[in-house]
Each structure stands twice: as C-alpha cells, then as structure tokens.
Amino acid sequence: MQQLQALRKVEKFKLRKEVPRTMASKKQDREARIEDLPGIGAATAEKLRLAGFDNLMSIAVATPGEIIDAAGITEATARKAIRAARDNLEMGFQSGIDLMKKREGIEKISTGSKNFDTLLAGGVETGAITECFGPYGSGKTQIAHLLAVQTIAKDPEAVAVYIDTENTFRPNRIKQFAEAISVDPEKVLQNIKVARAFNSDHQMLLAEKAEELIKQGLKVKLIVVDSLTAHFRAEFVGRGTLAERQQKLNKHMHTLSKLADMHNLAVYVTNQVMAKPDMFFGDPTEAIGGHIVAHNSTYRIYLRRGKKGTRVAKLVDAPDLADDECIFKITEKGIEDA
C-alpha cells in the first residue's frame, strides 16, 4: 500500500513537471506564427505569405520597405514586426566558437582542376558568392556549366538553378562534361533548372523564385547567374542612370547573398569587363558593377587567356585566402590542369 502511494506521488510530480513544458512548447509554437507579430493580423499574414515571407526568419532579415510593399502596412508597423521577429529568433551576437561550428557545414564544389581547387582551398564554397570576371572567351560560362555538373555528380539529389541572361546555356556541353566523369547526362540535365532572363527586372524576379523551388522541397545547392551585369549594363546608359542601376544591382546581390547564407548553397556569378581609358600602364581590365559587385562578392576571380590555349585564374579578393593564381585549360572533357 505504501509503495502504491509513493508511486502515485511520483506520477503526480512527473505530471506537474510535464504540464509546464507542454504549455511552454505550445507557447513556442504560437510565437513561431506570423500572426502573433505586433500589427500583423490574419489578412496581413496571408499577404506576406503570398509575397514569400512565410516564416519569422524571412521577416527578420527583410527591410521595412519590403514588408510595406508586400503587406501594405505602415512603416512603424513593419519595423515593429521585424523587431519582434528578430527578438523571437534571438538574432544577436554569436561567439567565434559558434561560428566555427556553423562553418563546419560549409561544402566545396570541385571545378575538376586540382590547380583551380587549390586556388579556392578546395573548390567553390557554399554560403558565399563567387564572382568570375574576364573578357569574352576566358572561360566564365564553361566553369558555370562544369559547376552545375559537379554539384549533381557529388549529390544526385542536388539541384542547380541556372539564370541565363545571354542565351549561353548549352545542354550538349552539360552532356559532354557529365559523360567525361561517368555521370548519367539525362539525370544531370533533369536536375538543372534553367530560366532565360530577358531584362534586369526579370533577372531579379528569377533570383527570388529560386527560393520557391527550395520551399517546394528541391535540394538547391548551386545558383548560377550568367551573366550578372549584362542586362543592367544595357538598360542603364549614361551617368544619369548610374545611381538607379547600382541600387538595383545591390538589391539583386543582397537577394543572392541571403539565399546563399540561409540555405547553405553556392552562388556563382559571371561578370563582364571594360577597359579603363585612363590606364596607361598595366592591365586596364576592370569588372562592371564597381564597388557594389566587389563588396557583395565573397570570392573574386579574374580570368584571362594565357599562352598556348591556356587560361589564367587570379584570385583577387577573398576573406580567408591569399592572392594567388593558377593555369588551366578548357577541353572537351572539362577543366584540366595545364
């Protein structure tokens, strides 16, 4: 009898402990809903979801202007909602140890060339934007095709998104690269989602739609934009339009950077170049997009033609790598060491 009473007491104690935990769990689930943010009702939440803001993280990293455009609310309400979302997610400072653990999940996509991979400490990095700029024929698009193949060869479930602005995507080149490394070409082509961008606004929209593919359950590991600045360069002519062009370009790259960071995917962009007319000595080649593109790119690689059909890749900017260069050649099978 005494044992039975003792057992009942233990069960009551367990029940008392479990109830608060269950209530706390329900409270967390409730706080994770968009409707619980200040000033956001059911109708406003639905507008936000239709615009792509379907979780607290997407709202927390958005600007007030984006929330205002999506939901039609006041700036004060948008700022309150963003602040509440950030507080709920505890988006504050992290220790270096925490960031080091986070970076353990970073992956590298091989280029197929040992020299090129060594230049990038293992390959093109996920969670970052890698920019390749150089004159026509320097190999920018060839690398884009190869990275798409290598991404799917590494993980058959992976998907590569290819935003084509200059009509340079060629399925037969994908087939050649895939066959060279003994991967099923049809499987690779099936897992590459290609979209042709016809102007800068369409290009920006396609970058945002890439997130919809992720929400649909596709394992997107690479986004290619080839090329980044072609439409911006053609549509915004003259110094009078420079400020507007740079603002749009900055917004576009912020979208790509957010996708890379939130979903741990690699972003590879190609960029056009121009010759500086005031440069009398040295290489006058300079990338289009100015400081906006330079600051938003994590890794910057300058490509140029070398001797005897080779290409030279020079790493000109990286947060954790020294400036260096390598020589490679482009063949029917892909990129090989020269």
Ligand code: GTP
Second form
Amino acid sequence: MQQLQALRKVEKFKLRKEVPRTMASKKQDREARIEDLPGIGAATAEKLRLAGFDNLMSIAVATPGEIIDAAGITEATARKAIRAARDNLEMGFQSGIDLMKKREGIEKISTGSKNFDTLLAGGVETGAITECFGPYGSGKTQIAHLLAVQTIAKDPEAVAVYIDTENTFRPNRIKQFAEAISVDPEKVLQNIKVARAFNSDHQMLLAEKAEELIKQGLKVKLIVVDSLTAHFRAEFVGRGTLAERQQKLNKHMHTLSKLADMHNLAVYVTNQVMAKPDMFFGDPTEAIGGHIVAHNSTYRIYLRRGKKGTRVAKLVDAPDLADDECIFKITEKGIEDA
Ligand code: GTP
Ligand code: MG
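With the form predicted on its own already on screen, would you show the form predicted together with the named molecule?
Next comes the full complex, this chain leading.
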C-alpha cells in the first residue's frame, strides 16, 4: 500500500517535472503540458488543442463527454486525463484566505449612475455573470453599451467583447456615451470587438472564440451577450425541444462563467421576459431560460419602465447584496439618476 502511494507520488512528480522552464509565472511553472497527461499522445493532444483544450485548466474543468467528442478517446481515458489534470492543478478545496485574496482582485465596472452603482455595491463585477432581464425597451441594450464604454474608460488597454444577436449594437451610441465622459470615442470603438451571432450555435461558438482573443494577448475585461436567450427561444419551439434548449443554454453559460472566473472579467447578459399565463396576482412576467439562466447568473437585475419615462432596476438575486431597487433615466449621455 505504502509502496503504491510512493509510486504515485513519483508519477505525479514526473508529470510536474517535464515542464518547459521558459514559462513566466510561478503558477504556470508547475503546470504540465497536455501531452503529459496519461493516455494523451501527441496526436490526441493536437486534436484537443484544435478543439480549444490547449491547457490543463480547460481539461480539468471539462466533462468526459466534451473530451471524448474532441479527441475521440475512450471514456476511461478521458476520465483519467481529467483526473490527472485536476491533480496537477491542485484543484478542489481552497482555504477561506485564498478565496478572500481572490476576491480582493475583483474589479467593478461602473454603470455611470450613482444609484445603479450603489445597488450593485460599486458596479458590475468581474469574475461573475450579471444578467439584466426585462421587457422590450427597458434599457438592457443601453446598459450593455454603457458598460463597454466604462470598461475602456477605466482602463485604456481593456477590451470589451460584444456578442450581438439582435443587431442592436450602435457605434453612434458608443460615441455619445464616450463623449459624455470625455473619453476618445475612436479609442473606445477600437477596443470593442463586436460579433454578430446569427443563431444559437454561432453564439455559443463566439463565446468560445472570446478565449482566443485573450490568448492573442487582448486584455478582455467585459463580455456582453445581448441577447443571451433570443436565439434559443426562437429556435427551440414546442415542448419536446425544451430539454435540449436548456442543455445548450447551460453549456453556453458554463463557457461564459469559466471565462469570467479564469480571466477575472465581467460577463453581462441580457434576457427577455415572457407572460406567465397562470399568474393572477403580482408580477405577470418571468425571465426566459428558467432555472438554468437563473442559477448560472451571479447577479440578476430586473428592469422595467417606471413613471414619467424612468426605468426601475431591481436586484433580485445576489450572493452578497440585499435585494433593493433604484430608479434611473436613459438619456443621450448615458444613464442618470432620477
Ligand atoms: P429589447 O432589446 O427590445 O428587449 O429592449 P432593451 O431592454 O434592450 O431596450 P434598450 O436598451 O434598447 O432601450 C431602448 C430605450 O432606450 C428606448 O425606448 C429609449 O427610451 C431609450 N433610448 C435609446 N436611445 C436613446 C437616446 O439616444 N436618447 C434617449 N434619451 N433615450 C434613448
Ligand atoms: Mg435590446
């Protein structure tokens, strides 16, 4: 038994030792390459890389199914590789202190409105998914534009990735918002990478491609998906397709959540509402996407029209903030407290 344990230790050590010494950071210094995983030869590693699994972390957080699809290996091999990747990265439990340190690295992106920022304890958080849901014209897209401008205003090197599913990205609005806070509109537009998603599969692919931009060296600090659910809703109609839709949405949100966590960037998604036919009292609408979207969003904000052209934002779900609401106005310059 002891011998076996000793042997395992040696194996693990070997795995770590074969690391190229050129890697920069201390953390990376201990990381093995994917070829070093058990059962993964050069050809399999190449297949994995082509499918986007090009580091141990991406394999450690993948499901066996994803690895099997990408590399065409057996389930046993996939499981072994995932386990080895996890062991190598020392995943699992972290101490409270480690987590506290991680949280210290979290940044907030301002919305430009004092009330809105107060609602979110400073703004939209990096490392998390923030979802705004509400009826048409409630301001979800306007906030997406604003966040993109604010991200770059805060850090001129920052890049905002904007996945536009409804063709509602307007460079002119970006220009107006940037000018209102005296930031060079051209610089801001330069640092926003917009992609139009034509269907749900395309949308999912674009979220995965965002990682490529990061690998190219772009400092992506915000990913917008506007709208998160519209394509899914339009493509999967009828009861029989609901399970598949939810599964795909779940996968998509996992991709976004991983990106947020691994690269300390903010994800902002928008979501529509639908009428609840069986609701006679209280709010007759509910967000699309059900529990899958609700559970995968870290912060959820319900937007609606208020009196005299105002908008009401209500924080309905947040891990560490009280449920509260604020009133704001959409203007030429951005959003203002009302
Ligand atoms: P859907 O995508 O249709 O679900 O709506 P949404 O929630 O994304 O709405 P959006 O953010 O596009 O808000 C549209 C509203 O913003 C409009 O009805 C206007 O009231 C307001 N708005 C848009 N552009 C301007 C502008 O240039 N000036 C002012 N004052 N308001 C604007
Ligand atoms: Mg919109």
